[in-house]
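Let's start with one chain on its own, the form predicted alone, as structure tokens.
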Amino acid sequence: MESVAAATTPEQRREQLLEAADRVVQRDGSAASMNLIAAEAGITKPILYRHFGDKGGLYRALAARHIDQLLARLRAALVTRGGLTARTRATVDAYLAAVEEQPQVYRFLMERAAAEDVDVRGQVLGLVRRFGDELAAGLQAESALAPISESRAQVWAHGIAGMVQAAGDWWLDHPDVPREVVVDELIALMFGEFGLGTPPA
């Protein structure tokens, strides 16, 4: 356990408590509790509640931290050069890499926080929507020579975002499947089986 050191401002103290909560989540995943987090921080639960209001407040702060980090990774992948296939592959891989690197965080957000707090559930759904919106913009930017309508780009992009999230949920329980295999199969589904690169008339 790493006790939280004294901070000079309430904002710094709150950030230190959030770091302690993050350590517990990364260690225990969906089993993380307020008692464990308070113990990790070396404080009592009432002090923890004083900084975050309630359990939901802490969950929302943790969700915001990790969702912002994931969105930054996805945005970086969305500017990958090499065409639509390369860009989509990089984006799918970025999402699954985040799941692979911090599986307990993913479990906590999807299985515990989103299930217990309606606002966290909204944050998670918002992540998928924002992922879809940005991917749609990327699809249209890549289609200058063969224009894709805005509605088609939105439908495809949000379908892809939901599919990748669902695949990530499944893969979390099947870690024996290599990440590159999951990425390859998703890309094959999008560009091979569904023919994303050659839209129907």
The other form holds:
2 protein chains.
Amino acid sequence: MESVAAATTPEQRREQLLEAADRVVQRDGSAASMNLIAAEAGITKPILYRHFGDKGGLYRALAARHIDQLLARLRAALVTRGGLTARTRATVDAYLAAVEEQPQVYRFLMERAAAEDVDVRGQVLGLVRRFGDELAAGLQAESALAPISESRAQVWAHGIAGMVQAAGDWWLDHPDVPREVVVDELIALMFGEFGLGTPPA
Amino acid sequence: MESVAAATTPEQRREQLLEAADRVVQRDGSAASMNLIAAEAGITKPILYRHFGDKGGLYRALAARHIDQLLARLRAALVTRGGLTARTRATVDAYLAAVEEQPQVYRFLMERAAAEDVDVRGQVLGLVRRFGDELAAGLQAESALAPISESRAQVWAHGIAGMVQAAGDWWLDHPDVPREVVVDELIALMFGEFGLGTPPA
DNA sequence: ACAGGAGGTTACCAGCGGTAACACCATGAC
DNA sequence: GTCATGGTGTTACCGCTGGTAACCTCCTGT
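Same protein, different state: after the form predicted alone, show the form predicted in complex with the DNA.
Next comes the full complex, and the chain you just saw is listed first.
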């Protein structure tokens, strides 16, 4: 049976397998097992392991796909016309839009990220960190203030990313709330309305 | 062998089992299995299941303990003397202090929370939400502004909690950074220094 | 003396991630 | 032509996990 898997390079095969894995994740969420994924791809477990080493490897490859894709969207949003507020708004909106489009995939990535070891977690949540990084960088470029410190950049990046991510998680369980509302409230929170009238000193 | 488990009420027994589970989590982190926990308690699996139903039940009971404890600390911090900034600072510091004391437990709770179903996740991360809630309530009481809307309260609560939590997660992997620094940067982020000079309109 | 019900055990189940061993072609070398 | 080689694929297994059924045992109330 030289069905679908006919004349293909290993890279193409890898792509096919990843697409199958994606389909399973989208369908079965976190119940996606190596057996299920292999079945969906029309093969059996061992060749999956030959391609990706272990479950973590498959997960990393899968995560990389989505992360690259999402990062591209975030970057595009980050260079929107307008002031910092408008750009931040577009970026947050882009993130939540991605969550809205593939909630299963998003959840899967986040769940698994929490369970992986430090390096992988850093890599996956690094998306989210880079997201915050770029936001912080944009901020820094905007306000011609002194360059922010290393620790401040790190904490802010993770903090902002975590803020948006947590709001996204909550939103997944409350799909009745319009995306726009979530974005609006987050922007309001970020841009000073929280401590309004309360000097940080 | 009427060893330790002698004259005890079911509630006391439950407590003993939870303490054993706690010990295992603290020692073995997320590798804590029902078998390991049972062994640590000096018994076997089935009685663990009789007490807690399933792994999720044990997790929920375990989480409830720590959540109650942590919430008490957060509440205590939230009523510190001083302005809103000081109180917020104390609260964030209390949260990070708890993370610092029992990083293994904290990680375990967060990992598992991500994997549980909607209700449980809401319950566990509800800690974190209530944390944000109280912060938002404190804020609202402080500034005599109009009551904030329901959606704003929700998004802000989750957003703020997620911000602190993400910063805490990052901090777990960078223990060289002093807690005070993390707290300072978070407070700075929350109290307007992010969008400084950029009106939200 | 006997029923009953905690509290506990052994022994099992399906499913998981992961691996070893073997089969099936292709291709290229001699 | 034949033979080794290497990629693609299989079946069959391992240890372990969460979870359960069946039994056993001993203490208690009547």
